[in-house]
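Given as structure tokens, the chain that follows is alone and in the form predicted alone.
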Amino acid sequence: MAGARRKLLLMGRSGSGKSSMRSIIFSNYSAFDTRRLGATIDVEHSHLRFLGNMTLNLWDCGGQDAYMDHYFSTQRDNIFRMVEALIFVFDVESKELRKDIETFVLCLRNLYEFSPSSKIFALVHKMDLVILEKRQDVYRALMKSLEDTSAMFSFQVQGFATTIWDESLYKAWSSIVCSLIPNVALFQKHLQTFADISEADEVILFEKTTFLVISHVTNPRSPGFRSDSTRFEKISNIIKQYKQSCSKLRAQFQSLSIRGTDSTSYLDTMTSNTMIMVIMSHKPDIRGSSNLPGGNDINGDGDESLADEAENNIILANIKIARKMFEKIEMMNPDDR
């Protein structure tokens, strides 16, 4: 099938940090990085491929006056025309509030004409320069506004608290990206069926180069596992940034495990364009039982490390069993579910 492209634009007024998040997701940039990053020049142009068959066209676009002028007057019909999501980021300290809402008001005024069935997205960036008290009411309180801003246009507006230095960023744009992706209900099928099989605690599919999470699956009998509802994005964060470390020693990452006390975790490609984390706890019948005298050594040391190598070889083999319905489900076209 041919691929499937999404325009996205990526607005807001300069300086509220859209070329800076745009390079942390897209071009492993780190948050010290996107400092020597300078003022976007009218529109850039991204075209980045997407699990295989999808691409995003992002269009990033310059916040000054004098561009935006352009964008709402002589370019309206090339800007907002075709566009799948609009991503509008508001600096949270920003003196001019007022004139960023207006502005986002021509955007929506102008993809309901141009592009009615948009979504539409609000990214409240740079929430680490407000105390921590007060960030939840600050959020609110733009969002409201946004919200029946956004009704009037019959539009849904989504929103996010952002900032470039915590796992937040990655939260946002893993769900903006999964919500235009086809055959994402496809994943999260096969993903808990991989899950049940394999008997696996938690289960989660990256995207391979950015690492914004696909999809995901917890046993609802493992309830430590949901204690932090952003340890997926956490997660992202801490790969991604593992990766740029073995870049820069001029070594590839493939593969990763890592025993803890209570369970382990694996992640290994699942197609050429995903990575999978399958977390499975540490079974009493394989570690011994601290009941009985002996506790956890029970089997001994040897055997124990027997168990890991049998438990490690069954979690591959599956992941080798899963790859083909996988890759298919990449390429799969949406009419052909």
Given for the second form:
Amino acid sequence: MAGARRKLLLMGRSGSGKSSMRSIIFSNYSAFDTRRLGATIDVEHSHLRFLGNMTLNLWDCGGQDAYMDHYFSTQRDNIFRMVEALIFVFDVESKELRKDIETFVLCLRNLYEFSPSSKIFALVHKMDLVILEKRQDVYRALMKSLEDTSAMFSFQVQGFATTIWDESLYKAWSSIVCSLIPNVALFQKHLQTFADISEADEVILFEKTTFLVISHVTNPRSPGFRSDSTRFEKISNIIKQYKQSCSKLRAQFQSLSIRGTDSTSYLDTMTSNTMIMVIMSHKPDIRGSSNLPGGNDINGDGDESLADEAENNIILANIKIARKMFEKIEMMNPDDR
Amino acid sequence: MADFGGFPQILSLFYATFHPTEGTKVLYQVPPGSVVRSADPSAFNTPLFDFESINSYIIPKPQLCNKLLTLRVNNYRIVSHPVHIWGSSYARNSFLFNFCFVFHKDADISAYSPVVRKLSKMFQALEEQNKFLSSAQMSEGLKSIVDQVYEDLNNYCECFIPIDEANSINIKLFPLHHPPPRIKAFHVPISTVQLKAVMDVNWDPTMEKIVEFIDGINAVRKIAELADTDYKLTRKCIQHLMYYGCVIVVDIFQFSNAYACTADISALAKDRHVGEECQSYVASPGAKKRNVCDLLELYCSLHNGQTVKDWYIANREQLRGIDIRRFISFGIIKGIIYRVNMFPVLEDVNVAATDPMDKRLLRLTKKIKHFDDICTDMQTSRKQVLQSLDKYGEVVLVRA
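Can you give me the structure for the form predicted in complex with the partner chain, which would complement the form predicted alone we have just seen?
Below is the whole assembly, all chains and molecules, this chain first.
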């Protein structure tokens, strides 16, 4: 069984950043590397396996005028048929925003005809070029027009403000890809169970190659310092860059554990396509009797390391046990519940 | 020279490039209006074809660039060599361009392939050296170069344009012949031109020596022997002469050969020129020309099982005044008769060969070779070959 096939259209004006995004998320380019990319000639097709049961068929469409003319005339049904999601990229620096919106409308019109159940995403890109204070306004202004036009075709557009220079790109693409995963609710459900059993503060499931967030569960009773709502995409961004650095040194990243003052995070392989991050806050009883001010790592060894090791082992054992379940979910027929 | 109808005309020559925001566009075309609409009063009313439909092949994906590309659209064939140059100084890190030649779809464009390649490579070098194409972006100079290439190649089949002190366009059209087939030792070359008249002091010495022995009777091996030249070199020379259409190659003429008609025998009856040529060629010196009907009847009387000797005896009266060797040669050259070869096949070798000559003979018969080949190689007669083979088992003769 080939799994679910999802055709994604990536469209936008020439030079808006479509191929750069694609290469960062799906081809391990760093943001800096994208400067050596050339113009996309016609349509670049990529087939990306995502998890075990989904193939993303990404159509990166060159944005030059000559190509756009084709997409809306001779190539109409080839381009707009069987589309699961349209990702339209707006360059925030575009001098012809009016024209860009018109192109967006043309896409909607054609999708309405050929793929009326398609999802619509709008990325307001290159936000790093807008000064911090103005960003919210620029984004909202554009989204207003897009929401109005989408409503005309009974589409609901979901927008994101993005830039390749921070984690916002990961947030957008995680949301986009997750909306296409056939049984994402199942992942969520089982991740919740895992979190409950492990008594973890937070559990996050990532796709292994792209490091996009598939699902996350937060324990509502955990201490309130988890207030940064962008933490998930930040982790994606940071770990992916770390992985790239490791591979430059010919080392394969396998797992990570970070011990902080209040909590410990474990990042390890879950299945062949996913990695799991488990964040455990330090329970008072595990710490034992060591109440030294300023932290508990003065000696390095001793009681603390035993307790750490115990916790470490428990987590790893839990992951191992849960692995089978998650592998089963991945391999499931997309229509199963 | 072999039949050469002339080089096909270039119907249009245009220069296209990839613009960072507009995409593929035609920057210049000659004649005006031939590829995209033009406001020029002298332009074509409608372009030759719809450029929109093929523009993705004019500036194709990088994998198809830097190669010769031909594509057919309606009644036209476009030959081009798109170039892709990487460079961080360009917008979007690359510069793509293409000089395209448009011909009629049935034209023989083989002579233009090297020209198109050469022109592209030259412009690529010019661009890499001093941004000749990207900076000027349709300067008058480039327009006049395109005009001149178009005019000169169409009118004179060659073009010389100096561009600057270091570079110039220097192209000439040469007809591309097919590579000649392999020549065997038993093949007999017949000259179609007066070789001695064409020869000059610059010719290869081996060539000079063998020319006088090319008489339509001597096989290649024999020529090498008579001229006292190396056999391989002789063979190469004959091949060269074949390439330029100066000789054609037939089998050794022997009375023990057998010939039969091909399907093309009707050409003799249908085509008046062939008939007339036949009449004059086959007539013996001093004899009267025979009429085409008789000749046709004689050709038809040749068949598989009969040697030329027997056929001659049977048709002696009708063959008066006809040169038999020329008669047969003409038929072979024109493809109206074919040679029936005999292949000795040795079944069940029951005695081991001791004689080295015999060993060689046996080895030759293992491969599929006919008598001419074996005899020329071993320098023996057919009878001797058969006698030698008989010692080793039963010989079956296959005619084909």
